[in-house]
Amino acid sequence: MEPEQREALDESLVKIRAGRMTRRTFLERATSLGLSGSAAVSLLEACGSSSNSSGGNKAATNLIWQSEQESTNTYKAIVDTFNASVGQRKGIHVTWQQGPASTNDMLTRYTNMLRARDGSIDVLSIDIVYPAQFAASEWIRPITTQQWSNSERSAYLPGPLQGCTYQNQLWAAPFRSDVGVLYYRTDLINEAPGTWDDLTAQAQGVQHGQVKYGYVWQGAQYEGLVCNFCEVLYGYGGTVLDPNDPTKVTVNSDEGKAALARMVSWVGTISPRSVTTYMEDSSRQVWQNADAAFMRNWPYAYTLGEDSTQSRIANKFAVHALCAGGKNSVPHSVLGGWNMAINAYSPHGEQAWEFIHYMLQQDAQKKAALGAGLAMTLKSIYTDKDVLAKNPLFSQLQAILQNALPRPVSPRYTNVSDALQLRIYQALKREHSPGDALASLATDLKKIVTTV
């Protein structure tokens, strides 16, 4: 919402509350200033009980949380039962935004607004590798012990804490964590693929005759890009940057030609070409068309895919740890997730903590793994009964996340990534050879990470 928008916004809710203005006024009103039909409803009946806050009668103080995609309406629910708790006894009213389906556009729209110093989003959802590049560029509050003590974030993944921290100091709530796993075909794959070499050839026993793909992945040229060349690096024992020297590039390699070459040998055999055009939802369904014998893709698309109504392979699949390569043996999938961070230029800081809070407690953490299957930071999810019920795959997600590494650490993270999307992409159209394409990708990260 631009800063104009929340401006009339505003206004709109004064002339309601005052009388001056009526529902059907004010819901035509919020539903051109870009809020969805039931967003604006639940503004409306914020602004009618507003005087039964904690507050008197002073109005509620109105939140926009910004957040990443999020298919399935779970976090609207979450949103809707803070505003008739919390939020009803504090004040508070928030309003979720749908996040773009693309972590480059979600920059991108951060990028441009904080810049500005706008405000007008007072809740950011952002990923797990900005809460350092955002803190130096002063765009979010940090989250002190006095708000958030030791104690309570004891009880959380200390992967995420780490990821939020910069400086000696978090920057951000790690409200979700993420981790790449591998989904495979029970009725198709008797025994999960070790190596991905042994995916390959499962995939193409398959695929004529049986299954329309092989595998499908994220191929196209954005963050998840990165995401899946890493875990295929990782696999076969390389890195991008030395781990203890960031101004040292080391992808091109012997181990990043190998996994480079494999994944280009993918596409338009046991991957479709589109691939190339890939993010995580269409690979999703794909996969729930009964499309595909493996997929790479977050913890999210589990829940969704036993889902008999929206799924034709819901009871016939399974997940598994990602594949080693090389003479590696250990596969090691990508750390991800999302954490919650307050706008530096919001005016409403306070109020933004007591719903991020609200956002790391046990109701809203269990609903968020329950609802859209999201892997959460809070530990206790993991041995949670209705959790594990609903959604086994919990009880074999820690052990994966022990192996899990991080993207590529670097104050310049957004360029090292373009570099590497860049890079990455072009081989996979076969527009470079993989070895022209890690030699040019060195080239680049080499003059981003040594720049002063």
The other form holds:
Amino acid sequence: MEPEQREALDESLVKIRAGRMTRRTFLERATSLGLSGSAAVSLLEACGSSSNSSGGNKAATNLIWQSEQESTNTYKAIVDTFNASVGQRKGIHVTWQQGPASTNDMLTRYTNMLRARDGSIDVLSIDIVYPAQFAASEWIRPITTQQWSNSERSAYLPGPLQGCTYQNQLWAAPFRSDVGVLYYRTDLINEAPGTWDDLTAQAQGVQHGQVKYGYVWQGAQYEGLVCNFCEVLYGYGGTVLDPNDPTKVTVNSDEGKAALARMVSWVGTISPRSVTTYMEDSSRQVWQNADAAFMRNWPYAYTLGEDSTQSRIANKFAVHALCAGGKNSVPHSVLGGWNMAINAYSPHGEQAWEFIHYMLQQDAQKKAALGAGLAMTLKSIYTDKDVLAKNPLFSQLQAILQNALPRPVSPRYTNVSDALQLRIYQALKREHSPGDALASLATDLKKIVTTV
Ligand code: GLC
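Mind pulling up the form predicted together with ligand GLC next to the form predicted on its own we just looked at?
To see the whole picture, the full complex is given below, headed by that same chain.
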């Protein structure tokens, strides 16, 4: 869609939200601007259903929140509560929009939309690796200290706050964090492994008749693979870029080779060959079907795994920190997470902030921790007795979060990530040896990090 068409669509959205355009005219206009019939209807529904359920309040501002994928309906319930309370009082009605399974698809969706200056989605959930890029492109609005004071901010985890900061300014509200954790079957494994070598040996041990696969993880060529690789690499004591000088590429090291060789050795042995197509939810399906002894995933898989209506391993698993590469190194999970930003092209910046602010409060944070088992950003959630009683993983998360490290930090993160995805994937598919893949990766990365 051309920018002018996008503007025309935005204009129609503003009109329909304000009750100044009929549904029919909106649909006609949207389809003439290139939207498919079903896209136009769902956009209309997002606006229309909002005004219907706002108690007939014609003055209500209708917002759309695009979240990351959330499969327990918890986000929907929190939004409903907002609409019936604060939203009702302040004349704001929010419609929640479910996200895709892969963060790469979400990025493509946002990039297309924001390049076209599309303001139809007001609140954007963005992955922890993207705030700097969105800010530099002026796609999102900064969150000022007048809106959210420093004393309020101090109640939240420092890592996610840091990840949302670019050039000393906060660009997204740290809504929820994430860390990679190791899930293991307590009916098969006596003690969680400390090293990747231990995990490999234990997985081999139980594969003889006890369980189909030893270890499932995320090996598809996408952002999740970057997380999985960094975690094994960090466990071996390696880095991608020099943390003190991000223009120096450090990935092609002995630690890098040991880590990548270890991962390659899993494909087709303790992990199925098809692990190179797995993302979070595909590995979770195999795991919940009782087909694996170990799984690397994020905390969200805990609640779903304990739900016996959909999981065959409820009450049969525990969670532990990931592994280290050798006896002397410490495991380091990668820091993930999703943050809420205001679309710079939304006409409802103020109301969007009202909603985001609500999502940061204790009530919403606790509901998301209880309902979806997400590693929220409000520190007090980790000592909340209801949360700890429902989900024992929370008692371990604080320590795991403390040792978590970010993915390589670069203003050109997307390019860095694309190079990692490609080269690591080629090694997993045995198209290149780990040594060759890392040498090519180092060359790719050098070009990226030294080009301004
Ligand atoms: C999770 C993390 C996110 C990461 C993604 C990779 O959603 O929260 O930070 O990029 O997984 O698949």
